[in-house]
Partner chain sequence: MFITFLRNAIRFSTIFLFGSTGETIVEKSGHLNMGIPGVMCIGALAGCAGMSIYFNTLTDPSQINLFGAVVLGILFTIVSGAICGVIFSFFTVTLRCNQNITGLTLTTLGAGINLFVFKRLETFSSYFGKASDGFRNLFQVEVGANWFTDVFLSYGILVYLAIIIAVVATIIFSKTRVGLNLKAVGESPATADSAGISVTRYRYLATIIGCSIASLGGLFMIMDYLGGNIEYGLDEYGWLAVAIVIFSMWKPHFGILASFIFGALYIAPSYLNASFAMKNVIKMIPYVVTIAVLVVTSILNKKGNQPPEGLGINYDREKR
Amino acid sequence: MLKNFFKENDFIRISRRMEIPTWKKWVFKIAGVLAGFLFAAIVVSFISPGSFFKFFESLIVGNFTTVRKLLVLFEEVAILFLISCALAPAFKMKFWNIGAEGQVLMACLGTVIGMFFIAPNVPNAVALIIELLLAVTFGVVWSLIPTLFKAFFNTNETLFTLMMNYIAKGIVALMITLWIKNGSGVIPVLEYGRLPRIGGQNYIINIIVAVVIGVIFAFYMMRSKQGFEISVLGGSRNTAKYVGIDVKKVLIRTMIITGVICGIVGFLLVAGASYSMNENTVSGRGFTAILVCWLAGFNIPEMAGVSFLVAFMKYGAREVESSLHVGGSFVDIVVGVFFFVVIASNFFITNQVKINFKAFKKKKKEVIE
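Atomic structure of the above chain by itself (the form predicted together with its partner chain):
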């Protein structure tokens, strides 16, 4: 009975939408985000009963109460947004680069090489330029290796880039053990070759860079010929071939851009924020950015919004973690649940769900008969 009920699906009908009005799309998106917050709050109140409203309070307290908290929030937004920018063009042309983690980490390594070996002996401006060049070179090399294999041998890029992440981690661990002779395995906070502080705070310059790159990049993706080529390629590889786009060339060019932006992110992370590094400097943001990118539908302004939501959620959850003493990786759970709900809500944008109550009644009658 139940089997037949689902098989002859008169009750719920799912069909793919041909197009959706913009306002409706935004209604679904906002509803999805709200549902995400709601579910996260429900999870929180499961873990610590009675803290449903405390969660929303913590979202505000954890993010907005001091200038420092605001800066931390927006630095996180900046980094997430930049990594998403790095990933977006490749994703748009269906090149699944899940190796941003490693690409940024290698760029961090490049920056540290500059700060460690070169910066103490040259003027700060020169040192910064050298660091940036090193970071970009490392980032580009790490993004180009899988790309070249994809372009010439059609090697599966998802798995290739995933492995490259762990090799990057290994190289960083190796370099740290080779450089730091005292065996502590920690690079001390480096004094030379730092980005200047603005108003005594170190994160501001990262945020400014992210805004500038974001604007340039939005124009590149939405208004330039190269950005158009990328979206044609994403639509259909064959169409792109027929109109005379060189697929390999576009692929390689796009991944060089990815590498450059990852390089800049690594540079900002080390020279603008931590002044040191370890294997976990990127701390999963390379993976989170993939989710950001996809949820925003590769749209640059939306990516900024989603980055904000994720960072907001993260620091809010961290506040809950410390105020309710729940400990552990509470943040990951809340962010994970939030993402799941938002991903699920995307279904309603691409598909139309019709519930046919008449059919339901009819079916019931038949069953009774």
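Output the structure of the form predicted on its own; the preceding block shows the form predicted together with its partner chain.
If you are looking for partners or other molecules, they are not here, because only the chain is given.
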């Protein structure tokens, strides 16, 4: 109906952009981020009158005022970025993997098995190697199950990978119930098989690993033959087959890489951060990483930037929630409003909007007459 209105009255014309200069693309992106902050602050002002400027102050206080807050912020960025790297190649070849949440959670389970049963009886270095191998194995297996069904039986990977998330949660909950008899549903903090601290601080090693993997992954996607094959497959499967690319092989190989990265993330979450696990250890990051991938257009440096924005808003909104004493859903509301505006701004990157003021004046004149 709205489209017909515009067509009939010729006030607004919306057309698809064939191309956009890089500088203009960044202008729209930066404007979208600034508008997101502005609208989030306005929402906060409605919830708690007079808190418009307090919102921006709390964003800074919640992220940058102590060393620990900085480390927590950048560790969150690191984890989100790594999960985004795991998802990006699959999405780029149009394999809609919605299962990163479960793939990382199963890797957490593999790590806990190593920490719980093996680490107390072997040197720490050996324990860490075993934990990493278990985490990667669990992550790869959980990634390959829907991939093999897609490759050989052409099943719907979106529903399959989504379903695997809930199965993973069920398995983790069952294992914890069998191991921990007090009914808490949480593995107690484990003392053995931990990653070492750097400078007496947690999280630093997780950040370093994310940087290293990010550099390697960017080279893999942009410079390697396999990265090129992923791009061709994402453009057209028929074209990929025509130039001699084995579609099944590329699909399986790419999802193994996804599983490996998810395995590393699960290992870092447990052995490098929480030293514990429950069914909510991944805490929705697997789904948030989908947002990161799409907003960044599968561009590796941009994914790092969007990951930072997500983490910055998350912890900043928690500080706002604490300082203003508002409800528990406040963080989700503020972050949701922010990214709704940012996503909406992408419309102007892919579409061109022209307002025909002459047609408006002509219609106004006809109505008056």
